[in-house]
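Take a look at this single chain, the form predicted on its own, given in C-alpha cells.
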Amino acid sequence: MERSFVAIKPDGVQRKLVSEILSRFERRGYKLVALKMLQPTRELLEEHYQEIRAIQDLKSKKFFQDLITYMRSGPIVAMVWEGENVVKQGRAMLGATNPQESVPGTIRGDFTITVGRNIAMERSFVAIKPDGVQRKLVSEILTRFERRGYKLVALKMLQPTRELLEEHYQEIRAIQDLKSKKFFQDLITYMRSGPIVAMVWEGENVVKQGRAMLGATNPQESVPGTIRGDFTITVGRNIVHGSDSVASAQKEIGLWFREEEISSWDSNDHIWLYE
C-alpha cells in the first residue's frame, strides 16, 4: 500500500467543504492514517514550495510570496491517506490543477473557479425545465452551482407564456426543417406542462462551466458527475437549459427578467474563491 499527502488550503476550510473531502476518500475506500489542523509556518510553506521558489522566472515576481501569504492566510487540514495507486488516483480525484479545466465529479470542479482564488464576471442563464421541477431536483441543481461557488442574483419560479417560449426559441422556430415538423410545437407544449425555475448565476467563466456541470444536450453522451449524466436518459427530458454563450446569456437574460429583478450584492465567499 502506498501513502500520499493531502491538504485542505484554508479557502477549502474558510468554506467548510473538510468534511466533504473527508468524505469523497473515504467513500472511494482510502484508509485515513494521519490528520491535523495547522497554522503553517512560513519556513514549512518555503520547504514545501522548494521547486516552485527555484523556478527564476517565478522567483524574481511577486508570485511566490503570494502564494505563501494565502497558505498562511488561515488554517490547513493536512492528512496522509492510504491505498493502493493512492496517489495518482488521489490527483484524479482532486481534479485538474485549473479548476477550468476540471470535469464534474471531482472535487476541484465541483467546488472551484479559479487556480488561485480581479476578473470580469459574467453572467449566465439557467432554467429548470418542468420535468426538473416535478422531479424535485431543484435544490439539487442549486447546491452544484453554489457549492461550486458561483453566485446567485436573480431567482423566480413562474409558468411561461407561448409569446416568451417562442422568442427564447426563435433560433429553433427558425430552421425551416424543424418548423415544418411538429418538433417545435412538442418543445413548446413541453416547457408549458409545468412551472419553470428561472436563474441568474454569476461568476467567472460561468457560461462555458455551467455548460460543463449540465453536461451535453443529450444524456446519452453526458458523463457521469454532470447533472444530465446524473439524472437524466433522453433528450427530450433533460430538465435543465443553459446559455451557450456569453452573447445569448445577455439575450435571455433580458427576456427573462426585468432588470429590477436582478440583484447586485457581494458575497462574504468572494476572497475564498478569486485570488
The other form holds:
Amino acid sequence: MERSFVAIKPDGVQRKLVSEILSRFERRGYKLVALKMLQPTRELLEEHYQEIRAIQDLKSKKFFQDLITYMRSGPIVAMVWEGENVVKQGRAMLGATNPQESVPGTIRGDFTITVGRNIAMERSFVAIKPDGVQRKLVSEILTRFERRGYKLVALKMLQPTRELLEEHYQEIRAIQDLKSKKFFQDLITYMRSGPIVAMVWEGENVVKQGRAMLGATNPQESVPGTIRGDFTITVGRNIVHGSDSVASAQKEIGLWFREEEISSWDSNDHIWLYE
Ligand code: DAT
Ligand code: MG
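We have the form predicted on its own; now please give the form predicted together with 2'-deoxyadenosine-5'-diphosphate.
Every chain and every other molecule in the complex is listed next, the one we just looked at coming first.
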C-alpha cells in the first residue's frame, strides 16, 4: 500500500469540481485517509514547489511567481489517497500536465483546456447526427464540451436539406469511384433520417481537441473516454460530427449558421479556464 498527495487547485474549487474529482478516486477504489480545505501560505507553496524554485533562469523565475500567485488565488482541497500503486495510477487519472496532451477520460482531459498564455481562440462546428438525437445523447454530448470549458456560441436543431449535406460532405462527394458513390448516398440518407443538433463551440485549439473528444471516425478504433468510444459501434452510425481543420470549421460554420445566429458572450469562468 502506498499513499499519494492530491490537491484540487483554486480553479478546480472555483469551477465546482471537488465532488467530481473525489468521485473519480473513490470509484476507482482508493481509500481517503486525509482531507482538508485550506488557503496555503507562500512558505508552504515555496517548499512544495522547491524543485521549480531551484531553477534560477529568468523564465522559470517568472513562471514560479505566477504559479504561487495562482495557487494562492483561492482555497484548495488537499487530500491523501491510499491504495496499491496510487502514486502512479493517480498521475494517470489526472492526465498529462499540459491539457492539450491530456486524453479524454482523464481529469485534465475532461475538464481543462490550457496551461499556456497567448491563447488563440478558435471555433469548431460540431453536430449531433440523427442517431445521437434518437439515442437521447444530446445532453451527454453537450455536457462533454461544457465540462471541458468550451463556450457554446451557436445551437439549433434542424433537419438538413440534401443540398446542405452535399455541400457539407463535398470532399467525399468529389471521390468518384463506385464504392464512395454508394457510401455517399447512404451517408446522405442517414443524415436526413431525422433532426440533428448543430453547434458551434469556441475555445483554445477547440478544432483539434474537439476531434480528440469525438474519437476516431471508425468506432472500432475509438478509445474508451471518447464520445464514439463510449457510445458507438459502427462507422455508419457514429453519432457526431466535428470539423477536421480550422479551414473546414470556417466553411462549415458559414454553411450551417447565419451570422446573427452566432452569439458573442463573456463566460464567467473564463479567468478559471485560461491564464
Ligand atoms: P469524420 O466524420 O470523422 O470527419 P469523414 O469526414 O472521413 O469522417 O467521413 C464522414 C462520415 O462518413 C463519417 O463520420 C462516417 C462516414 N464514413 C466515413 N468513412 C466511412 C466508411 N468507410 N464507411 C461508411 N461510412 C463512412
Ligand atoms: Mg470529416
